[in-house]
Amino acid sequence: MNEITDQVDNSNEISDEQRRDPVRLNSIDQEKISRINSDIKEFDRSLGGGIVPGSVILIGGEPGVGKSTLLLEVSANLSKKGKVLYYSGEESEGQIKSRADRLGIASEDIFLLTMGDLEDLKISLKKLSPEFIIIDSIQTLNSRKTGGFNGSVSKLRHVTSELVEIAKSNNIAVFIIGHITKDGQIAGPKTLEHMVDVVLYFQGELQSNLKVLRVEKNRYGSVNELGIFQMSATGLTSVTDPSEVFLQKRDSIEPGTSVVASMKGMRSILIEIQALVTENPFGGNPRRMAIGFDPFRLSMLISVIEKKLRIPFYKSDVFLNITGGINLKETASDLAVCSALISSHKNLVFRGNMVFLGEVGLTGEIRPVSFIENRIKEAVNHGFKKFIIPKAQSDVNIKKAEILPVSNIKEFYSIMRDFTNKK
């Protein structure tokens, strides 16, 4: 108590320029959020509609994955808004010049600053007064105010703070570019994420053309969003039709399979679910593996299903696996994960193209799933004509789809038997 009391008395010692008085809520203005466009479809989405002037936003990845591909190609167009000042510490001038060769990029108001330090940067601000600021990578970035060698935690922690001081300070939008460690985390044990405004994982397998940019974090919109690029040798693209790329394949239907709407935002995107049930031949605890899937909800629609439909699982392998590089989160995949688990195990493949939506509770119930009509009309467009979802939900009334409701997950497997044969 008598360290409160000497804090407040010492408050006189503060003039009254420096003292901040308490504000009434709504006596406060409410700020109107302006964007800007980097006229990349899939990079706006991913940021809720475009760049906020001033924020800070972090881009993390594998190294290859196309991190660096990614900001040069936004650093062109948002050069035909403003100016653009790129940091470099892992590639030198010619190398980055080569690249935006490939690529087909030109700009006049890109400005390169290549093996420099932040003492550097901010001289470089001062001089070019730009719009947008990139650092690739902020593991590079060293300051000599700072010991230690670059990319430890105290020297990423206050390069990083004067980064997001200049953003604020300056109205500038700056992005940076973090490493991912073994462990799957930016520069460590989450260093970086809560000093910044928003944060991107650019990810997708290095032999695979396709990439997602996932949203973890955004202070000024959903976490729900995703990007979807296609690389190719003249740099990346934006699908517009993400639902078609990842069921390209899905030509020729395998035991174990499925396909759910999800919502990513506020767009559906039909993604196949792939499983593969097989007899441990060792014996004692069997495997639960699962990529793109919480393992652990995994396990508890095993217990499920084990529980409800008499099948069992206790001397069986689980492998789960969602195509494309999606992560799945969402409850209302839990149907189509069911029937992909029962389909692998029971070696059965499902007749014409169906879709499954629903939230299985730990009792068997089927509990209704949210934006159902968008993801069926999604589903519509792409050819499919089955739908096997919540009985709470069946007065959903759309064209050329022919609902199949179910209360329960009993329901649910008598009517997956009269839809598939024996493979």
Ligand code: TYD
The other form holds:
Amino acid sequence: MNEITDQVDNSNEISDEQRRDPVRLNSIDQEKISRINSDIKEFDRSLGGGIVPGSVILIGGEPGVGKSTLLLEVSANLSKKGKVLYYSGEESEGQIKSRADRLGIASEDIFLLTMGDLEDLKISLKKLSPEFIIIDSIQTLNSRKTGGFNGSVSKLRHVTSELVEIAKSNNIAVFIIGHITKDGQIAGPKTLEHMVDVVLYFQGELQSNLKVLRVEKNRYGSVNELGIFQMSATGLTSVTDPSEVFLQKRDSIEPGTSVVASMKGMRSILIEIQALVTENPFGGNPRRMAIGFDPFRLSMLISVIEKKLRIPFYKSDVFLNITGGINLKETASDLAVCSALISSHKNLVFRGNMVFLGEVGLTGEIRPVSFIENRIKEAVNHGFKKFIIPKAQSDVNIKKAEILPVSNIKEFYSIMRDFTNKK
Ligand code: TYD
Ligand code: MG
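Target state, the form predicted in complex with the named molecule; input state, the form predicted alone:
Now the full complex is given, and it begins with the chain already shown.
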């Protein structure tokens, strides 16, 4: 027994040169990340300021949202900086060419590979030495070398790990398009998230040409960034003033709506919140549904309102929707959510344009929010004049902004009664 242990120990012995020693964090020079801009403003923004060579970027989205359109436009711009190899397993050369014509793309340095497989891609890689590779889509890129069904999760992973290897060993950026289905079946791309450097989800609102590129993961930047686009007959254009676009449909103010100034990365965006509180006629379990907002937080806010304001919700179904396809993760939007809920429940409409900022705690206290000045300034620039904000931040002084500070939800409700009409 002893003999065996000794043997194992000996074989594990490593020389002094091989041994890794810890290094003081402070003494390490920061790695300079060089980035390549696609010059599509909102795309670069969501990547944290451009494309890092050697990185693998997964872009997920429902069919038809505009992934191929976006990546073709990105290819056109990138081809000015290096060769682009565009793999498509979904469309023929002719189809892609006609889309490129529609988008006004005429580039010498985009190379198409259609209906091939991973082995063909590797050969093209050797011949062309591209700087950028687009895979449209990962579900349609197969490998002859692995068993299993085409499109199966194990095959998806194998192909993706090969692509990661290609990106790292050649220092080229690889964009991988992944489909997700309408009912949220994201098993495919979801299982790839840990393998890649950046995960973006491209989402569009039904019946709207507005598209949002949301960051789920980024090894080189913030997940708080957001790219916003508009789809037109000539392709996608970057939206530089999202607040205007998000609020443009708001011509009449209805009960159940409110506006919050939300921070996305370092920019503030005005977003409309809509609540619908209806009587549950069958007396069953009341429903609590939220789109773009954490349903648990919604339940918590409802409970705070019930307890502190004695407004009953237990017989009501509650639906909450964040317009524009935006995900509101910030607690800074709590007060605006409460406002929309009470306004729908009581059928109250606010007089004048108001913005609500504040986190709501379990005891009904209104807590401070970050970057309050940026938020208020953005709203003032879009014509908002009255701001209900946390009392702790009442010293904020911004021209043309009328500040109404509140320290708890009861004070908020009494201000609300002063500024609303019954509809
Ligand atoms: P597409 O990029 O093919 O979506 P995906 O690759 O995500 O499946 O485009 C989706 C839709 O966009 C398609 O229905 C047509 C529309 N579209 C435009 O409105 N304008 C355009 O310039 C282009 C190219 C497409
Ligand atoms: Mg497509």
